[in-house]
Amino acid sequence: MARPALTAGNRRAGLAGAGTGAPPPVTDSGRRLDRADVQGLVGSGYGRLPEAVFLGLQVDDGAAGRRLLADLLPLVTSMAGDRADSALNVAVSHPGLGRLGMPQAALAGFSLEFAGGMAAPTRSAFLGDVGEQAPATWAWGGPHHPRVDLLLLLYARSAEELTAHRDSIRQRFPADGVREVVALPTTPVSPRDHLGFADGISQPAVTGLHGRSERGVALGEFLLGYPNAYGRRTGRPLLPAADDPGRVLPPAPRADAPDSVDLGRDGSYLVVRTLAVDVDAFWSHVHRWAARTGLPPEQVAAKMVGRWPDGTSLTVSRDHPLGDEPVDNDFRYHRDGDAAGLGCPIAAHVRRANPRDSLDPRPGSDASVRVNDRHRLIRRGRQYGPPPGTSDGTGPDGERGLHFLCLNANLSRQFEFVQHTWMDNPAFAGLHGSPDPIAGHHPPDGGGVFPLPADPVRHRLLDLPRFLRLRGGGYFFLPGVRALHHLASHPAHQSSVRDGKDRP
C-alpha cells in the first residue's frame, strides 16, 4: 500500500491570511545556509563565464537516467564552488522526476504549477500565452516537441573552453535511454541588451544568501526549506526517512513532518522562457512617437522601458542619463517624489515589474516596500541571436532574443502574478488598456495604449505592437546537491515505479 504524501503545506505556506488555521511563523534561529549544497545559479549569474548554452534531454529509461545524473554529479557547481573556468547546473521538470523514478507521493508534494506544466492549457491562457504565443506555436517545450526531462546549464570561460564542455557531458550521454532535444545557444554577455538598455540592475537583496545579515527578501522566497516573506516555508516535498537509506537528504523540521527528510530544501522552481525580441518593430515604434510628440527618441524608449539606455532611472534623473556616474538603485517612486509617474511612467516595463513602494497600503511607505518583496524574482537570463544590424543568427530562424531565466520558490505567488497581474494586467495600477509596453500582452492588431504623463498635457501612444514573441518555455526543479545524489543513487522505489517507463 502506497505511504500517504508528506509535503510542507503546499498550499497555505506561501499565501498571507492563510485563515485561522495557519500556522504560526517558524523560525530558523542558528540554521545557517549550506552553500554546499546549493547550486550556484541562485547564488550568481555566472557573468564571469559569458559564454553559455543550456542542453534540454529526454529521459526514456529512468536507470539510464540515474547512472547519467550520477556521473555529472562530480561537475555540478554550488555555491561553495571554486571560481572554475567553467561551471555545469542540473534542473528536472516535473515529468523528469517521475522518469528518474520518484514515486507519486513525493510527486505530489511539489507545487501544482510545477506539476501541471507552463504549456498546460490552463496555464497558457493565464500567462498569456495564446493565439501567436500559444505552445502549439513554439520552437521547443510545446505539445508538439519532444519532453524534457532534464535541463543542463553550462558555462565557459570563452567559446572554445565551452565547446569543450560541451562535448565532454555529451560524451557522457548513455548510448540508450537518454537523449538531447533541444540546444539552446547564447551570446557572449553584453553589457546591454538587444533593444540597447543596460540589465541586471535591479536583482534583489537576498538576506543570508551571501552571508548578509541586514534586511532583504527573505531567503525563503527563492529556496524552499526555509522562512519565506510570511514566516513559514512554502510548500515542498518532504519522504519518509526510511526512503532516504543512505541518508543523504537533510532532516525535515519536527514541526513539518516528525521522522522526514526534506527532498526540497536548497532548491528553487527554474522558469525559462525564450522570447524573441523584435528590435526593428521597437524602435520604428519609437521613432514614429517621437516625431508625433517632439520628444528625443531615446527619451521616449526610455519612458517605455522606465530607464535610460545606461541604467539611469528616469525617477532618479527625467531629462537625460547619468552617464558615466555609478547607477543609482536605491530609490523609491512614491518616496522620491514620482508618484505621478512624470519620471517613469506608472506603464513602463521596470515600474511594472517592480513597483518598489508602489502598492497599498500606504505607497511610499515599508509595508508597501513589503507587499512588493512577496513578488520578487531572481533573474538569471542570457541573450542569443545576432547583434542588431547583423544577420549571422544562432537562433531559431536566425532570430535574436533572450532566454529569460528566473528563480523563485512559489511559481504562483511569483513568476506568475508578476507576468499576470503586473505585465499583463491592462488595469495595472488603474491604467486602462495599457498592458506592459514590452512584455505585455497586445492585441494581435496593435491596440495597446502606453500613456505618458507629462506636465501640462500627457501623451498616449496607441497601437502598440508585440515586440516580443515566446518561442519557447518551461518549468524545471533546480534541487539542492544533495537531492541531486538522493535522485542518482536511490533504488527508484521499484517496487511502485518501474524505472519511470510508464509515466507520460
Given for the second form:
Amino acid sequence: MARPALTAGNRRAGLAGAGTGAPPPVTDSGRRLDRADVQGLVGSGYGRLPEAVFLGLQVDDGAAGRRLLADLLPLVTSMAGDRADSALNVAVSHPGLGRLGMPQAALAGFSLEFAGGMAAPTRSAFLGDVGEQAPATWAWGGPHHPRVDLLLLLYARSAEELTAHRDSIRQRFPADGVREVVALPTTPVSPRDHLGFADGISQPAVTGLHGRSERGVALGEFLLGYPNAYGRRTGRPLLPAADDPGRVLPPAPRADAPDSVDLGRDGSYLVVRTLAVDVDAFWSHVHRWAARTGLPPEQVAAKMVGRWPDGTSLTVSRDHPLGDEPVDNDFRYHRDGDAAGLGCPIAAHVRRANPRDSLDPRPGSDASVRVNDRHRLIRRGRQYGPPPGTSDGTGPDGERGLHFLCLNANLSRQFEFVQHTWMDNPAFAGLHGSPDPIAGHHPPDGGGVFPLPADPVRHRLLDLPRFLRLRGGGYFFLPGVRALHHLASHPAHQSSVRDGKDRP
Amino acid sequence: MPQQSAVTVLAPLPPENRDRVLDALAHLAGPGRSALAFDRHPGLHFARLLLVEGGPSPTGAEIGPSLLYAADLDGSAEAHLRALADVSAEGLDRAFGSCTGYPERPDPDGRTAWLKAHRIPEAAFYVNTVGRGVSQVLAEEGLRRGLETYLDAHRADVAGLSPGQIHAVLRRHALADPQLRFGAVPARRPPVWWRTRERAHLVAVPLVLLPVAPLILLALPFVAVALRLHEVRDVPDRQRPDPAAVERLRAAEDRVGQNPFAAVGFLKPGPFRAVLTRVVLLAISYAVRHVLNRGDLAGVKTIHFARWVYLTPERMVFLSAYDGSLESYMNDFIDKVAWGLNAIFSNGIGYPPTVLLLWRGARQEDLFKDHLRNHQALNQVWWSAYDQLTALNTGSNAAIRTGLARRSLSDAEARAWLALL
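Moving on from the form predicted on its own, kindly provide the form predicted together with its partner chain as a structure.
Expanding to the full complex; the earlier chain stays at the top.
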C-alpha cells in the first residue's frame, strides 16, 4: 500500500503547491490552531479560485479507497497552503469511514445525525425534506442513488485549470474498487446569486481561526477538539493510542480519555444540500405582490430576503440600497431600532438565518447575541446552472441553484436547529404560519404567508409557492489533515483484529 | 374563566401484559384513534398515555411496568374522570383492560371508581397562563384569523387612517360579525373567591415561614456543606444514548408544532436527597402558582403545561407539552434556566455534576443532552387541542383580544396593538 513519505521537506510544501504530503507534526498543547492540520475550506471559501467542481465517489473496496486517499494527500489543501493556484479538500460520509476501515468503536464516536445521514427518515421529516423534496426524488444522495462515500471538492482559477486539475485527480482513481458516482459542476463565483442578491455576507467571526487577534464565536463551534460555546469539547471519536502506531493523530485531552488520540481534532461536519431555485416563480410572485401592495418590486424582493440586492441591510437602510463596499454588517435588529421589523421583516430570510439580538433572552442585549451565536454556520456554497436571463429570468433554460455547503461542529445544535427551528418554523419568533419566505416549506395548498410589517398596518404576502427544491444532499465529515493521513494508512487488518477482541 | 387542573392516573400491570398494552396503545394512536374521543372533552388541552417501563430500582427492588394517563384540563379533575369513564369508555377499556384490577365488566361508575383509586397527586404543576381555557384559545385564534382576513382585503382602505382609527374600524368589523363579536368583550377575570384564595396563599406561606426563617438561615451553611459532600460523591452518567432508542423517540417527535416530553428517573438514594427534592418541589409549586403563571417559566416561553409526579417515593416522572423540537427545548433549558433545571433534576441519579445545586449541571451541554435522552420515555398516545398553536401564539392572540375589547386606543397604544396582527 502506498504510504506518504514522512519527509520533513513536504511539510512546508503548502506554500509551493497544495501540499500536505506528510502529516503535519503533532505540536504543543493543542490550544492554538494548527493551520496545517485544518482543511482550507474551513478558513476560506476559496473566493480567489472562482471555478469549482465537486466529485462524489463510492468506495467498494476499502484498500483501494485508502490507496486513493494516500495518493490524494499531497494535493489536499490546508489552511496553511490556501494560497495555491488550485485546491482540493476531501470529505467523508459515515458509511465512507466504515468502508475505509474505521473500526466500529470509532464510528460510534461521531454524532448521531452524521451517522444516520441526511436522508434518514427521521432527519428528512425534521428538515422538511418530505413530499416533492424527499430523498426519493433527489438527483443524487438519495436512497436510489449510489452511495457517496468520499466527496472531493476541487477549486481552480479558470475553467481550463479546473479541467486540468480534475483530470489529474481522476487519473489517480483506481481502475477497480472506487467509482465516481456524481459530479456537481458549479458556475464561476459571482457577487450575486441567481435571484440577483449579494450572498455570503454574514460569516461568523471565529476566535483564533485566522490568527490570535480574531475574536468571535468559539473555535470549537466549527472545529472538533476545541472548547465550544459552552467551554466543552463536542463529542468526537477518540481512539486508543495503540490504534495509531505511527503517532499521526494528536493526543486527546487527558480529561476526556487518557491514552487516547483524537480522530476528530481539526475536523468539521460538512453539510451539502443542492437546492434548485425557481427564479421565474420568485420574480413573478414578487411582481404580483408588488402590484397588490403598491410597493416597488425590488423592495418586495428585498423584504423577503432581508437585504437589498447589493447586500445593504434593510435595518441599516429601509428605503434604498446604499451601494457601500463593503456593506455595513455590524448592525443588530433590536439595538438599532428594528425590533418590530419595519425595516427588515421578522420573517425575512436573513433575519431568521441569523436573528442576531432578536430573540430571548432580553432581545437587544449581549445575552441574546450570545445565545444566537450558539447556532452559527460557516457557509461555503457555490452556485450552479446558467445565470438567469436578463429579463427577470424568463424561459426555462435549465436547472439552476445553489450547492449549499456549511460547516459546523454540532449538526443538531447548529445546522439542523437553524433549518428547523428558525428557517422552516412557521411560528418562528411568535409568527403565525410563516416559514421562511424563500427557503421555507410552504403548504402546497397555497397557505404560505409572509407578513410584511408596515406603519400603521402591515401587508401580508399570501399564497407563497416553494421557490427552492432540494435535489440532493448529505452529511459529511471534513477531517483534519492528520486524520486524513490516519484514514489513508489505517490497515484493514487492524480493525479485524480488534473485532476479534484478541488485542492486549 | 376556568381554572386548570392536572390528572395523573398510574395503573400497574403484570409484566406479561406489557406487550399487549403496547399493542393496544399503538392501536389507539393509529387506526383506533377515535376510541379515546379526546376531542369530545371540551376543556381538555392535552392528554397522553405512556407505558412506564419496569426494572430494578437502585435499592434492588423489582418494579413492574405501569400505564400512565396524564391530562391538562379546564375545570375539575373529578369531573374529567367521570366524563372519561363515559365518553372515552371504549379507548379506556382497551388501554387499561390489561392493567391489574381493571373492572371485568366495566360501566361508567366502575371505571370512574377505578380511575379515582389509581389517581396519584402531582408534586408540582405548571400552567403557562392560569385561567386561559381551551375554548378561549380556539376562539381567540379564530378572532386573529378573522381580523387578518379583513386587513388582507381592506388594507388599502385603512392605511391612510391613524392607528387609533384603524383600531376603531377593526372593532366595528368585529362587532358586526357574529363569529368575532365575543372579541369586543374582554376575557373574564377569575372569580373573586379564587383571587382571594390565591392572594391568601401568596401571603400565608411566607408568614408561616417567617418565624423559622432565622433557623433556616442558621442551617444553610450546614446544608451547603452536606450538599457539597453529597455532590462530590455523585456519579454522573457517562452513557451515550442508544442510537436505536433515540431514533425511536425521534420518529414520534416533531409531527406538529408541539411535542410532549416525558422523562423518568430514580432519585439519588438517601434521606438528604429525598428531603431536598421535596423542598425544591414545594418551592417550584409556590413559584409557578404565584409568580411564573403568565406565559414565562423563568425565561422559557415555550411550555404549555408541565408537572412533576412521584411514581414511588424514589422514582419520579416529569411531563410537559412544549413548542418546537427537543433540541430547541434542551437549548432553552441550558441557555435560560439551567439553574432551575439543576435545582430539581440534579436530585436524579446520573445527572451531570452540579456545584451547590444550582451551578454547572445542565451547562455541560453534551452530558445534559445525553442524560435527558437516556431518561426520556416515549408517549405512545398523545393528543393536543390546538397542535399548531405555540404558547407565544396563544399569548399574542389573547393580547389582540384584550386590545380589541378596549373601546378606544391612543395612537401609540393602537400602533403597538396593530403590530400584533
